[in-house]
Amino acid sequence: MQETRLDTARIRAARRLIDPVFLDTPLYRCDALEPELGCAVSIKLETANPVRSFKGRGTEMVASLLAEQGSRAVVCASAGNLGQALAWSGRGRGLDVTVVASRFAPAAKLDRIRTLGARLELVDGDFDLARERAADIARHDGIRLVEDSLDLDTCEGAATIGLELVDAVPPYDAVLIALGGGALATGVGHVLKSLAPGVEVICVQPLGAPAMTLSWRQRSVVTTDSTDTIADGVAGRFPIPAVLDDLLLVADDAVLVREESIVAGMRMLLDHAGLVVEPSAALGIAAILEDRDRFADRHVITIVCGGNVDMAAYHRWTR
């Protein structure tokens, strides 16, 4: 495999910044999925921690060694997830924690970054127009910006994940990623390829949010003006190059699903799994149930990689 930006060597090292309450979550396979999927479905459940979602990885990298060298700020942009897991992680290292956040982000997402203690500001705009902030706000106050994906402790955080895969019995082909801004397809991916190349890495992003996976289709960065999705988590414009880059060495391939998909698939996970899901961690099942002849008969681990969503809404989709 060609070089990517992540390290497998500080992957492995990662493992003992990182609190273990976000390690080695449960990775199970899912009977009851399988008679309406058609395969074989492993779930690796990223929400089985205090912050509910996989960010929880990257985010104890980041605080510890901000804590280490003596800063005491840091600033990020965040679609929710990111927010609260940096607000855990500096909360227990005395770091002064700022999100930006879109203020049409779900409800509960925000009022858990500002459970956390952290100083939540809202924008009146998307996840992108949160990064422009979170950016100013870090060239103002010179204080560290966390980027989600651009940073590589937030990708060799999610890489963690890759590791705890790699060891997993029975044997599976193929793993399905949620697409976003990238972390952690190309750091599960990265590891994957460089210690299981023969499982597929597949990443999947919502019709309505399909700026990185035309980017890796053709090879460059396409941007998009607007998006309409219910997954939240995954909706930027503005794919980073260096992660393209990464991703073009470590995806299979890149597919894109309809939100009709995504809403059955948060049901089955529901009704078949026992799991309450915000929408991008459906995006797996999703994949499945639009291509089932694709996966027929194969074995497929889905990550389930965030659970933090506003409960009204939820019941509206899956009612």
The other form holds:
2 protein chains.
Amino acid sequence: MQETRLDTARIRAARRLIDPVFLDTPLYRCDALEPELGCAVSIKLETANPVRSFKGRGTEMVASLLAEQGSRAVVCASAGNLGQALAWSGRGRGLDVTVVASRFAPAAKLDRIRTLGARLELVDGDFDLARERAADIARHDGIRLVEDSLDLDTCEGAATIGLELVDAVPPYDAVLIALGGGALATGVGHVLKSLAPGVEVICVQPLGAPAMTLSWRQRSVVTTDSTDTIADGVAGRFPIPAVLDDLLLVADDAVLVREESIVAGMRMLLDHAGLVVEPSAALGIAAILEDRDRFADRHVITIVCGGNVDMAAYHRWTR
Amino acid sequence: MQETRLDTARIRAARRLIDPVFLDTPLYRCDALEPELGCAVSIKLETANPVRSFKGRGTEMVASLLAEQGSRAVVCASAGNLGQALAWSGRGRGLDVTVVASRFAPAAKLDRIRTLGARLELVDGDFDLARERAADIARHDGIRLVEDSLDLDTCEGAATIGLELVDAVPPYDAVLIALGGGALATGVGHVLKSLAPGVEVICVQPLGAPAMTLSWRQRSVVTTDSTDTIADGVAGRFPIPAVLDDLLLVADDAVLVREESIVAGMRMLLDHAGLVVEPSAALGIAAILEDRDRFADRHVITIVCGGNVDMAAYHRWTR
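With the form predicted on its own in hand, show me what the form predicted together with another copy of the chain looks like.
Below is the whole assembly, all chains and molecules, this chain first.
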């Protein structure tokens, strides 16, 4: 494999910076899903922690290093989960955390960012507008900007999931990874391609927010004018070139799924696995549902990456 | 502490017999529950494994030891979770597993017992009738009977949860434990009283199935004629004297909660923690809801012990 920006030794070292509450998450075979999916499915569960998503792995690295350097403040743009995680990690280390988010983000995510003590600034636009605003704040205030997926800590934090997958027995054939900005996909993908190159790395994105997948397919950045998906956690329009370069090295495939498959995936995870997940976390199941033949009789891991969802919408989707 | 039947060294050794998929389960602070409960709450989550309850810890011990001895068959009575766990543990070791259950047990539990390859025999009565029938089968067929809570493996398997709690930081003030036959309560209670005696051990049972709690209060076995609770996992009428003796040594309190509090607890765990739990797993939250003053400003752990629930009933309870 050509070299990505990520470094396996640094990822191993990252485990020591991350609060153990985010590490060694459950990984288990879920037989009850299998009759409907036609393949062996294991769940890597990233929702049973104080921020209900995998993002704590990255923000723990960011906040540890900032605290070590004596920094006092940090800002990020967030679709909702990074902001919660940075707020949590910053709170424990006395950092002033500012989160910029879209006012259209799920209220549950925005409320939790505030509850965790971060300053929340809302923009009247989408995640990519929030990114611009966060960069302005960082420049103006002279504080550290955490850019999800561009910032190596966010990728290498997520990559610690990959280390836990590589250690797993029995061996498995493919890993399904939600694709948004790319931190999770490049992180986990880097570790798998380095340490378990036979495992297929499949990224999954909604048809309604396909920018990174289209970019991966064309091998150059493709942007879109808008997004239209319930999977708010992965809805970006402007792929970051350096992240795309990494993704081109580690992903074996990138697939797009329909909204109704995402909803069906959420419902299956609730009914057969007892898991409440946000739409982004159901992308893997959606991918299996849309191409059962591809996965037939294989053993697939899907990373259940987040569970922050507005319950009113959730009940509507899953009833 | 006077000596219970349990042994801390044997409990430590048990970790080596248990498939790691059941060990080191998530333990995390759940801030989102706290405004309504008025105390710090941490969740010990026992549902993110292949059988969705803590029972695998005990059945892994039983099945490991049977396989080592060259045994071929085993039988148990089950309210539904022990049977699933024994089926899972037996399947991996080539054991013939027979489970006797009430035909009124949740269909989801009965279906999963069958799916996991066990022979399921239903009795036209409650759990205590199933216990009699399982004992008959064991006698007739000359095979090992696993008696939940009486069998030390079931208690010492559950007790491994206690080891994980004792290792936790920050320190906490009380642990809320669902009380049924007593394996979980005596197991976790034994470890806490041995290694962290300052932590209050509080057992929680439904008012509609109070036999063990009434026995604990009177310090002698009290039986009831019937049970009336949605918490099927803890609904027994005949406490086992040896288990009561242990419980008298390790429990600081045993409280009874109303059905509406159990339902409120399930709803809170869904809405604020994103956790789908069976009624027995909501007993701890129910206990806090019924006595907020007792827990005010303390740090409480509640063991979320199982998530096997009929979804139709679940939706009815939580909507």
